[in-house]
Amino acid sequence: MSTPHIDAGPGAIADTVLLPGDPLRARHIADTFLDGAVEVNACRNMLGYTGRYRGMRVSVMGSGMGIPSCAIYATELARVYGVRRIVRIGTCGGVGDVELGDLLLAQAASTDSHFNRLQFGGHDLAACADFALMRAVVDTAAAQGIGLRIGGVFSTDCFYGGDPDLTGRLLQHRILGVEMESAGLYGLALREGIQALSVLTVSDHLQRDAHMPAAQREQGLSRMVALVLDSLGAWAA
């Protein structure tokens, strides 16, 4: 049952899936949040754990930076392990208004990327977030008191140049955050059938040079990844 990047035996990974980026940080979700994790991926050690939040069955496993890589892990994941929902835990650059720290929900995803296009046809694909997984943290969150930015992220194939002018057209279209996945993801999931949502940790703001210290990046991603576990739970239940 195993893809040329997944290695995972058959039933290994569960129905719903955290996709962080960096394959390390998923082995810290599953160190800290999961019970009776185990290891059930280490292909091209991009490490997958498959354990039980509160008795919730879920799989983490990292999926690398951009569309095209994501795309990868979550495509296969989708086709041949019969995952139904994913949702993206990451950071990203804030535009505006937003303030390190802010929790942000990717109600849609723009891009520069053409991943969309060429799956739709060569035309534009509104790439968004599954409502009822978003509905699910929004509900939670207001619940237990944290605060939310719901709107538009802009996810990008250029970290370093590209286009000069972009900071003024997000601001201008009222997009909240930069990141490099969100589209792909949704497009995909709009594609496969399946259930998708990024929630995103404000780490860095492009117009301010401002970031978060490593110890507040580390407490900020738990408070995010704990607001997502519980969300999963209470939508399950």
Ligand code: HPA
Contents of the next structure:
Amino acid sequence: MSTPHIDAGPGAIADTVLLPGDPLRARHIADTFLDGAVEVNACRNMLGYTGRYRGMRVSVMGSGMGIPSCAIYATELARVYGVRRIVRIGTCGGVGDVELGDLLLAQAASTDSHFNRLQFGGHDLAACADFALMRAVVDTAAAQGIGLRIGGVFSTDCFYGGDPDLTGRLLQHRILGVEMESAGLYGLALREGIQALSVLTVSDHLQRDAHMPAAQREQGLSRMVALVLDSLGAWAA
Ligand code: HPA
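The form predicted on its own done, now the form predicted together with hypoxanthine (HPA):
Every chain and every other molecule in the complex is listed next, the one we just looked at coming first.
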């Protein structure tokens, strides 16, 4: 069993997959959070691991950057490996009153990508998160006293360039952050009949010359991963 991009064996990938963009982050998460983690994918160095978190079987794998890369992996995970839920864990640029280090749940994802339109007859798809996954993270964060921002994000195909008036448009539509994957992930999850959610740490800010220092970034990402893993455990139990 394999796909053009994943060479894991049958049953090697858990029903639930955490999907960071960076494959080395997947390895770090497996090393830090999972018991008995084994490498299940190294095709194209898009490292993937399966282990257990508090007894719950879970996988973590890189997705690469941008909707096309993320969608290749998420689609193959769903169609070929039977993955039922995918939680993207990533970073985003903040907009408006969002602060560096804030944790953001992407309730819905707008986009300048045509990925969903290509699959939806040119119409606009409301690319939204899975409600049960959102509720699990919201409830767990509340129980742990962790603050969350919940709202829209914008998934852009252009890290550089693109719409010069984008920031104003995002502010006008109460969008909280910019990243590059969620709209595609949410659209394909709806089509494939799987659950998806993006949980994002604000690593920089579109209107301020501000970036999270490396140490704070690491801490923020660990906090986000722990919250997601605790949420999935509580939800699956
Ligand atoms: N733009 C797109 N993707 C991002 C950004 C950004 O400003 N920050 C983190 N991921």
